[in-house]
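For reference, the chain that follows is the form predicted on its own, supplied as structure tokens.
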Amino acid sequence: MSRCVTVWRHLAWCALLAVAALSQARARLAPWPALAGKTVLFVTGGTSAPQPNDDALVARHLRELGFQVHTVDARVSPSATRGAALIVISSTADARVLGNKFADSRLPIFTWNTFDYPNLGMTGPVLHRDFDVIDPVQHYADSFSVLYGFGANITSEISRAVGLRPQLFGTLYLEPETAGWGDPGPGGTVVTDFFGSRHYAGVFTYEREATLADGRTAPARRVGFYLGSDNFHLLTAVYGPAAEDPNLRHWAIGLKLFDAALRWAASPPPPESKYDPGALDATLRQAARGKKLLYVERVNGGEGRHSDAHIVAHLRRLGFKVTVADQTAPQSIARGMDLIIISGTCSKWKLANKYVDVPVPLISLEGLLSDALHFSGRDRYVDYGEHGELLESVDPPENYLDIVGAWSPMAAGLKPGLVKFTEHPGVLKWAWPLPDAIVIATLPNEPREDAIFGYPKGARMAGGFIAPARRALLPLDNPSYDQMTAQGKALFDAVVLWTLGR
């Protein structure tokens, strides 16, 4: 009987791993053969477009990739999307005629129609601030600047597909050119940018269920790309012997970026989120069993010591082997650990840059450590801070979070929008990470104050630091754990599970 139980448990665990593997596989780029034969609805300016354009070249390229292409103009009815797998929108299509007819489409959209970004909710509505088109006639100097992009994100599926690095690359070949940029909302991912700023995104994406710039939820994947109407043929590429030069190979990636972003848009997204605390608890218990966890706190500290004790007790109930260490303990105590959690009771002065470079997954419950941990820049109240702290913040106490990355497992299956994190308003910590971070929740009405986010291993963090293992932030103040709602505790557990690597 004992052997049967053991076998059953083994099979159940294997099934759990299989489901997890399938979920991850669904989130990856689909192989090109799996996309062959799918129909693309290509929205253009039509044959009457007044200026020369590359729409015909794009359509031919799409066919060469294996898609069936159905070309229409901006007057097309939304019903024309039936049977299509992807909508591609050229900048030759009149954005005023397009309006918001595709905003609610459950088909993925790949677009370089910058003026249509606001209609789709991908950026705010203000020209020159939320989006812009740089062209040689009106912006001669900047039309040279947009020939050089920067790898803002190196861990997204698109970034990995092209080997994107945190450095300059050639977007288009050398002549004054037209390009567009957008400043995406809190749920967007900036893949490449111009002018050295994430606010000028050349390539940016929204996963399904991510929060758009206008506060709505993306019904399917969305991609913004920097192209102009007549420069598809100028996308950089390298062939033959030149491709053996690693510098040229990582410089001339414009066409590879186009193809990878198109492929990402057309690939199946992760499964839609489902809030199931019981399943989350069971999965975390399986993952935590026998794992060694270092909990760093202010031992015998004042405010928050009861919460620390309750967090440790919860972690032990999950199956972790927890070692509690004072903030003054040497970093060497982290050797052999599977996870480190730094309590909100810790002081930046006492930690003294410990645990920054350890190759162990780490969660910080203290947002004020964000600069020391390379989670964010160094400017307090701009790059990181605390919301609701007496004498420290002009913001009132808060107990809600705004879920903007519901697609991620870190969101615990919670739907986009406001969620009650603690029972009563209090202090919530925040930071503004780099584009490599996966942002899960912001503070309400503060899209630049991110309360929950995670950096994958290998991600570029602040100061050029590369994450040696997963890193995550939870916004708990010293005594807040005992005030957490059921949804708040689910978020806590989901972040622990993700950071652990499951």
The other form holds:
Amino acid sequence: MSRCVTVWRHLAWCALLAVAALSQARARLAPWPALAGKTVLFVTGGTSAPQPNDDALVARHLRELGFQVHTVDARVSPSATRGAALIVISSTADARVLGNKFADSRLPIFTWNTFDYPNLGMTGPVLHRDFDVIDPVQHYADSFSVLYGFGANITSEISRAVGLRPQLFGTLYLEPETAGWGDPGPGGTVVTDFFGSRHYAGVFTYEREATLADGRTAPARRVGFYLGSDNFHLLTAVYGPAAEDPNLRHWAIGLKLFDAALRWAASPPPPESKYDPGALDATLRQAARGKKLLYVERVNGGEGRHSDAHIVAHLRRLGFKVTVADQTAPQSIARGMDLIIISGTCSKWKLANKYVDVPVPLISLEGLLSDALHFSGRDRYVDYGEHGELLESVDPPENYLDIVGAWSPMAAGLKPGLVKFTEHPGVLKWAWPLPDAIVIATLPNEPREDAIFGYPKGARMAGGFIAPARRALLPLDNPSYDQMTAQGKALFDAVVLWTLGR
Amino acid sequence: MYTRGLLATLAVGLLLSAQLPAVAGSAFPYHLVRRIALPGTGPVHALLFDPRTREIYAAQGRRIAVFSLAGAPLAVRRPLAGTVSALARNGAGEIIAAVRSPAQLVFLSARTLTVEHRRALRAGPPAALLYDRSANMLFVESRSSGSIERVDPRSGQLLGRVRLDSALGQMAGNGRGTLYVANAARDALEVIDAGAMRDAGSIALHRCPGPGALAMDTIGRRLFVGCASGRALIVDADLGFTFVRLPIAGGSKLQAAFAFHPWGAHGWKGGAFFAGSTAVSAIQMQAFVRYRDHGQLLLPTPCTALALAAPVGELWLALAPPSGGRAVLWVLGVDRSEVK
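Compare with the form predicted on its own: the form predicted in complex with the partner chain:
What follows is the whole complex; the chain from before opens it.
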């Protein structure tokens, strides 16, 4: 009996993993009716709020969206969150009074209180470097710049909900305005940015279990938004005949962004992941059965030859129909394939620009291909690079990864923080992908050197390239596969499973 | 054409302007400089300022009177066939009177008010006229049938009609072939492609119950909407986006007027004025994106019509006759030294 229960549990877990990995890999937004009646704890400055402010308008808007709104001021006790489904923090609340009282809250938080970002761990603590508030008094020129946001990410749920494009949009209506930005950590997702740099995020999020900028784990969803205290009413929108013009419709999206970000915050996150290599293996077998996989390597190469053979054997054992191709084979060989894996044994020079635009999911085990594959910019050792290569790297060998995107099925259920990837320190590649990438792991102590990440289909990649299918980086240098730890192998399988999805 | 008795009555009314009431609300830019008592007991339904001749036309009942800006009565038109509900001036300088019953447009020569010709209207009694000078388009609104007709501004020939099934208010044109109409039933601005005379959609006016008053800047980018609840909305016409809300005196029969530089180059950049049953309110345009409310002037009786005579810095208001009394025109002027 107990064995039967165990089997059923196992199967249920497999199904959950499969659904998570093979679908969008991110929870969908809850429909508005499902959020109706939920209580929002709206934290404002109360009687101390600067005047004028739009808190009353925001409260009204929240009610119009169907929420029950309980307005409190910054001195509120954290216990007041009982019964609430979402905390919304206005910039009128004094961040010094707020302190870190909501930092550990397991309720999602939607905030435009820029000075509170460090309290919540959403950014670093340094004003001007990690976050800032642009206002027409202190930063007159920049207060014009923040009227223009950029769709840095076009595949997040928020981005999809508003139809965000990789182009400018009007954030606020036309006058120099107050707006905040934050520079989230590697576990954050930049949705929009200012000034042409992802470091100046106007809208950014953390999924539950994502690693925050201060290294802690997000206990629930977190959203930072660029709004000022008195310009909610200036969030752009378009009505009437102008709404029929797609250009204007995609320009005036400030209010839609606000609503979508709020909705994302209030929607249930994906189920908490669990490290279970057995279940992962079973799920991957199910997904791989009969799938055609092209494995591109340096056939009959020297170093890494055994690793390649073992990887191929593993993939065949999972059920893939593997075709092994030499790096010099023409791209046409990929036709009809379900997945392409490019081995770390491949020569970047010999591989040329093959497989870049092929509409088949692709995993690169070679980080130095990142520029060619549009995973990152083209500045070697700045946009991508490696640790541990004797002559080519100034960084020491490494065998640990820092999991920052534990929420993603690509993380194989591993918890946030350091994980031993290979048994011995060696070469580990990295790249700095664009904001559309889902970042799973960085190299330790190098928050912008991302070792495992994936681009969803349709994502904006470097150089304006749009991902024709899923793309992922897994830093497996030539001989490393045979040295992988159990966690490392789980990450390998999880990345394969995710990339195989749609 | 000239009616001696009426002119005498008007002259007496002019003398009454010596006694001026106090202006309520110190920030309101205008003050009362003349008060003209009109002969009849009926209300004035339309006021029209002719910038070319610098004269004011007032339609009261079936009559139309012409005033100089000094308030001197110049002419009075013998009664037309029915009550005049609206006045407009076309590009040729003719005065167009909308007569309710029988529903028709009457084209009059300026100043002498000689009838040039008439054109029957089929959509029902006209309630408002709008001549869009830049687009050279004339629009006739019938509230009873909920329709707008575009007619030739010289001949009155019907060129197109659009039916809007609701309670319509003032119209405004952007000079580029788009007409906006306040719709109090839907809390929206109806947008009409005036070239094709088709309904091009509507601009929702959030938290603006009963929008009836509507004016537009002459560039055609800003719409000034008066809500019955006592709010003025300023709408970016390009986006349909309301970006300013300011308090005004509310009411169900608000009317709006706008002018750039309402009292010359050194005054305000622009001013929108909303007149209703209790007061006239002022909104100052400081810049295209910046506005402030500039107070109110209380009115003894409801305003039935208003006209801005911007070149001379005057705002004319027609006030409903009090019980048993006569209709009055108020001429508001500005102390230029006080208005920056």
